[in-house]
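Next up: a single chain in structure tokens, the form predicted on its own.
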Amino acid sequence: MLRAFIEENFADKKLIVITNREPYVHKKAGSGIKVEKPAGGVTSALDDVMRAVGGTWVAWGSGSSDREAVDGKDCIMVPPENPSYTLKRVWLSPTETDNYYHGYSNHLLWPLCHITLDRVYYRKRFWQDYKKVNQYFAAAVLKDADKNSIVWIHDFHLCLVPKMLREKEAGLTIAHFWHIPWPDWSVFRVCPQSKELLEGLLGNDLIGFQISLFVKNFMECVKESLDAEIDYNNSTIAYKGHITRLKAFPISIDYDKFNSMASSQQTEKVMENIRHKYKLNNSFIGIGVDRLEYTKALIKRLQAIDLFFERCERFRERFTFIQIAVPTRMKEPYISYKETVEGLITKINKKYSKGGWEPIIYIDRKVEHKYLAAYYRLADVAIISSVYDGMNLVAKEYAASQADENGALILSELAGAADELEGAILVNPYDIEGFSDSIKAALTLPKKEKAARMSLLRRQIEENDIFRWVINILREMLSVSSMKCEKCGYLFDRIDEIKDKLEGKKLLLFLDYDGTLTPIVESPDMAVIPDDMRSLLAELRRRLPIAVISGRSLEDIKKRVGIEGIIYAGNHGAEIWDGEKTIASQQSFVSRDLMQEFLNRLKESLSPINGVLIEDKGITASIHYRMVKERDLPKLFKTFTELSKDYKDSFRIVIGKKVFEIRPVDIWDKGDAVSWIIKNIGNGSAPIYIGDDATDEDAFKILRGKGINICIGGNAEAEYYLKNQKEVKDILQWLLKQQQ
């Protein structure tokens, strides 16, 4: 699926990925050199992308033999067994590494974004080298980039790179994925360089965050720090003439990999060995897998386990918790944290151990995925206790490895995964008593309920794996890139060009309704045209013909606009009113009974999902899901897709902004309506079309080269774009002035 998407969409694009960590490391091994591939789902997925695209990956060369492996341009083709793309290395001195990586990134940004402010430590030299290293990365990219390049930056180490690239090469498409949390303004204001970091990130065309809360937090920080225009409905920020889109892309794992590993015969043998080694044959088993990192709240977890054994004596000698803690960043404060964790484990084991049984087994080393899958499958309960987390992929790895569906997931409500994973037992890691109770609840869940919860968890992760995450981001990046191409320019940058095109011509203005004349709102009933916009339209109507084309029913759109003399087209153009009467009403071979059957099945199947609104418009129908919670979207999409297959020969499905449009395959679309109106009412006129959605693409295609196509937010089929819905009023006022 990923390869097919890339082959179809990246034929004429050059992808440049930028990360702090490199995908392949060259290390000294005796008298030779060995190549290591760092573990990690994201790194593996990006490696798959780059193998297919054949672009460039820019990263810090940290291996002991990295310099020996590269050519004169600091590049090497990778992977070694099948060279497919270029790895370009950036070099850092030990001092720069200490200040940029250990200093600014890990002593300031990491604790700041994870809201552990007592651990924030700042020195001026940290910032100086952070800026310097970001310049190194930007310079490395600019040597290879051209106007067709798409640059994909990752994480908090490289906040300043987007602005640096934008200043040197404005035509680049630049996207950034922020893997860790983004805090609210009351926390972020602690950063001495808050304004500089935000300005750096606003050099991006697109910023991806893990969950919607982090998008909201980022917008609030910009609001408090910079003189920027923020569109909360469309999640865009306009700053110094540049627009940045914000969007949540919850990251995931390779579900098939973990599920396959966990289901293999080899894993069953490993499970037997683990049981035998630690004498676990008659025990309930718990698992925790973490980097030895204070944000994972291992101390809180251990305190809850301690209280659990204190209050639930019957589980002593019957429950064993395995804590795998991988050492990381072995400098302060991590050395002290490691000592505290290990001291607490020793204390708990001393307090409750009996007859050769210890409550906690501690493994302080990295465990390979093929063995980790065995620990996951073996465990009756997994505990994720983060005090704050961007996502936490361990929660997803555990569920994907639960091939028998016998386990339960205890998940901190402060981890990003809690917004997405329905079926987990959520805990507040600061509530030690409640945390302790949750361990007992997980171990005593009825088998049927446990299986139902785990089945739901696994289905969610399978449907939204790491490859879908990559595709979703790449698709959004391509959309942004299409707006930046020469075909689609910002309208107010080309206003003189438009004026010349329209000079001396009779005009015919076409307007969409939702998202164009009104802002996008949660419910269609709430979309009311503002009084000043209605007055402006009425004034324009006295000077030129206007047609409003909407997906709403004809009667609904006439009532909502309420201006006489306007041409109205409802149901995406299937019904047309010329100002006095209905002059076109499309009939379909698809029976009304079939549409009703489809909608009845949708109502029944989607009824368990809160926030779904089914709008029956007679000829067509809309399924609105703007109010559906993010964690319910996978279930919605799967249910709708499965049902739609039964009607694929009769209905066309168009995906708009938080809506599925259902239309008979032989019914007119907006392009057909525009053609009919021009031919029968506005023959000889120069058409101007303003819309905002996928349903407007049919009109854009019809009018390309024949008039002025304007899309709010941009579209590959349009010639011009507006930054947001508010600018529709500006262009209508400009048109009115031209007619006076």
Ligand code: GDG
Given for the second form:
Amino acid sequence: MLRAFIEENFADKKLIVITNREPYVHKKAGSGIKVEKPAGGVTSALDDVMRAVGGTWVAWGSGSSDREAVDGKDCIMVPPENPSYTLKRVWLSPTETDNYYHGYSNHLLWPLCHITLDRVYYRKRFWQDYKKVNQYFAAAVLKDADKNSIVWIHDFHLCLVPKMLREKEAGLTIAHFWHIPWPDWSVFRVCPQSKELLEGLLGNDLIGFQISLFVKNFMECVKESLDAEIDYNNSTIAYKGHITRLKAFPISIDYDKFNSMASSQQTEKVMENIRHKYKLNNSFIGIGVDRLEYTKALIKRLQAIDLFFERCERFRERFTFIQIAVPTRMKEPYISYKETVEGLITKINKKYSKGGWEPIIYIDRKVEHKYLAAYYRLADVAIISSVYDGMNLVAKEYAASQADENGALILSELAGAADELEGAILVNPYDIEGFSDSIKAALTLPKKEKAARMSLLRRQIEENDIFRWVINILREMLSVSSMKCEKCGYLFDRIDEIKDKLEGKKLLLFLDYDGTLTPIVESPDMAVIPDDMRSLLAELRRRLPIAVISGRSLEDIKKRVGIEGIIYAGNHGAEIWDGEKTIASQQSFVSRDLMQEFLNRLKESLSPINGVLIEDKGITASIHYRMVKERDLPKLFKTFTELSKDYKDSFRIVIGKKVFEIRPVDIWDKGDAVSWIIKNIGNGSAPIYIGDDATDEDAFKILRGKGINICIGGNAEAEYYLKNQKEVKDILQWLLKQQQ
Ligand code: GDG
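Coords for the form predicted in complex with the named molecule, given the form predicted on its own:
The complete assembly is shown below, putting the previous chain first.
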């Protein structure tokens, strides 16, 4: 799926990925060199992308033999067994590593973004080297990049790179994925360089966050700190003439890999060995898998386990918790944290051990994935206790490994995964009593409920795996990139060109309604045309013909705009009002009864999901989901897609902004309506079309080369774009001036 997507879309693009850590490390091994591939879902998914695209991956050369392996340009082709893309290494001195990596990244940004403010430690030299190292990365990219390049940056080590790149090569498409949380302004303001970091990141065209809460927090920080224009409806920020899109892309894992590893015969054998080695027969088993990292809150987890054994004596000798803790960033405060965790484990083991049984088994080293799958599968419960977490992949890996659906997931409600997934037992890690009660609840969950929860979790992860995540981000990058290409230019940069095109011509103005004449709002009922926009339209109408073309019913759109003499098209062009009468109402072969049946079934199946709004417009219908919670979206998409299959011969589905439009296959679309209006009302005029939605593409296609196509936010079919809905008023005012 990923490969096909890339082959189809990336033929003429060059992809450059930048991460702090490299995907292949060369290390000294005796008298030779060995190549290691760090395990991790993200690195391996990105590696798959790069193998298919064949671009360049820029990263810090941190391995002991990395310098020996590269050519004169610091490059080496990887993977070693089948060289397909370039790994370009950036070199750091030990002091730069200390200041940029251990200092600014790990001592300041990491605890800041995880709201553990007492751990924030800042020195001026950290910042100086952070800037310097970001320059190194930017310089390495610029040597390879051209206007056609798409640059994909990762994480908090490289906040300044986007701006540095933008300043040197304005035409680049730059996207950033932020893997960790983004805190709110009351926290972020603690950073001495809050403004510089935000400015650095606003060099991006697109910033991806794990969940929409972090998008909201980022917008709030920009609002408080910079003089930027924020469009909260479209999640875009215009700053110093550049526009940045923000969007949530919850990261995921390779579901199939974990699911099949966990179901293999080899895993069954490994499980047997583990049971035997730790004498786990007849025991309930719990698992924790983490980097030995304070934000994962191992101490709170251990305190909850301690309290659980204190209160539930019957589980002593019957429940064993296995903690796999991989040492990470082995400097302070991690060294002390490790000691505290180990001290607490020793204390708990001393307190409850009996006969040969110990409540906690502690494994303080990395366990290979194929063995990890066995630990996951073995466990009746997994415990994730993060005090804050971007997503938490362990939660997803555990669920993907429950091939027999016999496991429960205890998940901190402060991890991004809790916002996205349904089916876990949520805990507040600060509430030790509640936490310990949840351990008991998980272990005593009725079998049926346990399986139902696990099956739900697994379905969500299967549908939204790491490959889907990569495709979603790449697709968004391509859309940003197509907006930037010559084909679709910013309208106010090309206003003279438009003036020339319209010189001496009679005009015919087409306008979409929602998102064009009104801002996008939560529910369609609330979309009211602002008074100043209505007066402007009325004024313009006195000078040139105007048609408003909307997805709403004809009656509704006429009422909402309410200006005499305007031509209206409703139901995406299926009904047209010429100022006196409805003149082009289409008869569809699809009966109204069939639409009613489809809507009744949708109503029933979607009723468990809060926030879905079904708008019946007679000939067509809209299913609005702007108010549906992010974690319910997979369920919504699945239900909708499955049900629609039964009607695919009769209805066409167009996906708009948080809405599914349902239309009989044979009725007119906006393109047909535009053609009819030009032929019958505005023959010989120069058409101008302004719209923002996917359904406007039908009109853009018809008008391409014949008129002026303007989209809001960017679209492959239009020649010009406006940055936001507010600019529609500016261009209408400009048009009015031209007519005076
Ligand atoms: C950051 C964000 C976000 C752990 N122990 C072993 C092992 N692991 C692997 C797990 C998992 C990964 O490490 C940990 O992923 P997390 O998501 O929990 O956390 P972070 O490392 O903090 O990652 C986080 C993530 O970025 C992705 O965007 O979810 O919120 O903080 O894949 O399997 N792997 C192996 N042996 C181990 O012993 N092989």
